[in-house]
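Take a look at this single chain in structure tokens; it is the form predicted on its own.
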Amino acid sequence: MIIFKSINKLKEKVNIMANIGFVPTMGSLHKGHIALIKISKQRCNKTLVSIFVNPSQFNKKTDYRKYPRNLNNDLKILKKLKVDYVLVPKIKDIYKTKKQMKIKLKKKDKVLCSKCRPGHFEGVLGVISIFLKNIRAKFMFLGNKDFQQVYLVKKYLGKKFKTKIINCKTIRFKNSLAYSSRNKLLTKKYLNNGIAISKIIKNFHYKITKDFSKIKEIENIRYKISNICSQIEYLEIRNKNNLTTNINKKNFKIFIAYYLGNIRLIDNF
């Protein structure tokens, strides 16, 4: 494994034509990550993981700092699976001009996470778009947790670079709360209250799939959420394909945003 402190270390050293495939991370990993790597590894030659905890892409000062990093923790993790090549880059290393974060979101856009939080993936698409703009990997590989995320990740940078984005399965702790770095956080009872919570969206999607009528409940399952959390920021269901409203019983997906205490997360089914 050979760790890179610059993108120009990267380039000088790895053959960027070669078939890679490419993880970026924010650090503190976990089952969703390693999940990503090993199809990484058996899709592709190489494997490269950045770990970059990205100051842009955070609403509050406070919560940058706060996120949680262990990166001596990290590299025995990629180590062990054998990943070829990580990124750490410094803050400099990345954003070395403002030019470089142009990206704006379209006002259809602005839905779920980007309208809670102004800016948040505006910052997302412009450190993803100078990663790819200088390591052209063959492949990107996202996890579905943050759908949003890779929604808009395809849409606005699919088509500015070679490197086909492929988007892998949400990883799921006892089958129901998504794995996130935010979990390290959260106390034994909210962590409880998170497992509770994804099993509650988890079987209303089952209800709805089997059907369709039962989605006028949602006030009533937005009500049992409100008794576990400390707040819903977001409870929707929307288009799966576009994250409109105009939904039907084949592309429909829930999605929501709550907090436990002070610790926001996400998830969708």
Second form
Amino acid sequence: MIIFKSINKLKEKVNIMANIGFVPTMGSLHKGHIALIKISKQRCNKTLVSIFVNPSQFNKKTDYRKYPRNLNNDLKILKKLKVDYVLVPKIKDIYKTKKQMKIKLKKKDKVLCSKCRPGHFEGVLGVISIFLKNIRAKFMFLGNKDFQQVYLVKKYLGKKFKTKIINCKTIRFKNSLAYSSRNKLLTKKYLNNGIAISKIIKNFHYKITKDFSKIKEIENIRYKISNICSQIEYLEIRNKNNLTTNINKKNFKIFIAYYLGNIRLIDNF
Ligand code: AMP
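Having looked at the form predicted on its own, could you now put up the form predicted together with ligand AMP?
Then the entire complex follows, led off by the chain already shown.
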């Protein structure tokens, strides 16, 4: 495993490789990340994982500061997985060029997280475009846990780069809570609340698949969840193909963002 601390050093090496799979992460690796890495390893000759807590996608400084970081442990995990290349760039290395792609979201895409976290996805799309411009991977693997992220990356960057964007399923604990780096910040009580919330939504999803008219129960669900979390930022059912509210039995997806104390979690079923 070769660790690169600068994108330039990595650049020459990866540019010449034909079949590279890229897994961008913010570190604090868990089974969700590991699943993406394993898929990349199966499909590609070489796998590159980046670890970069991207400041431009945090709309609150405190959130950026308290984001969990554990580089030594991450490197151990990556070594064990026999990852070929790891990129751990410095902030100034990523943001040194003024010619960064500035992406403006269309009004219709300002829903869910992009409505609640202004500038967040502009930051995500910005850093991913810097990566793809330099790395030219054949595939990039992203998780459906961040469903809107995959949707927007495909929509805004899909045609700009040759890299094929592959979305992979959300990995969950047996109790249905999705793996997330932010879970590490939760107290036991909050963790149990998170588990309960994911079970409520999972069951609600199941009910709707059996009888679509049950979507009208969303207000009961909202009430139930509001009793076991600090704040629901959004709970919405949207069309998974275009994120509009034009939904039917086949295309619906439930999206939630909520707070447990001051920890913000998202999920979708
Ligand atoms: P992050 O480090 O949170 O920025 O996530 C890096 C990548 O891992 C993103 O593509 C996420 O969607 C993906 N990811 C995070 N959690 C999970 C999960 N539980 N299952 C699958 N993919 C995940």
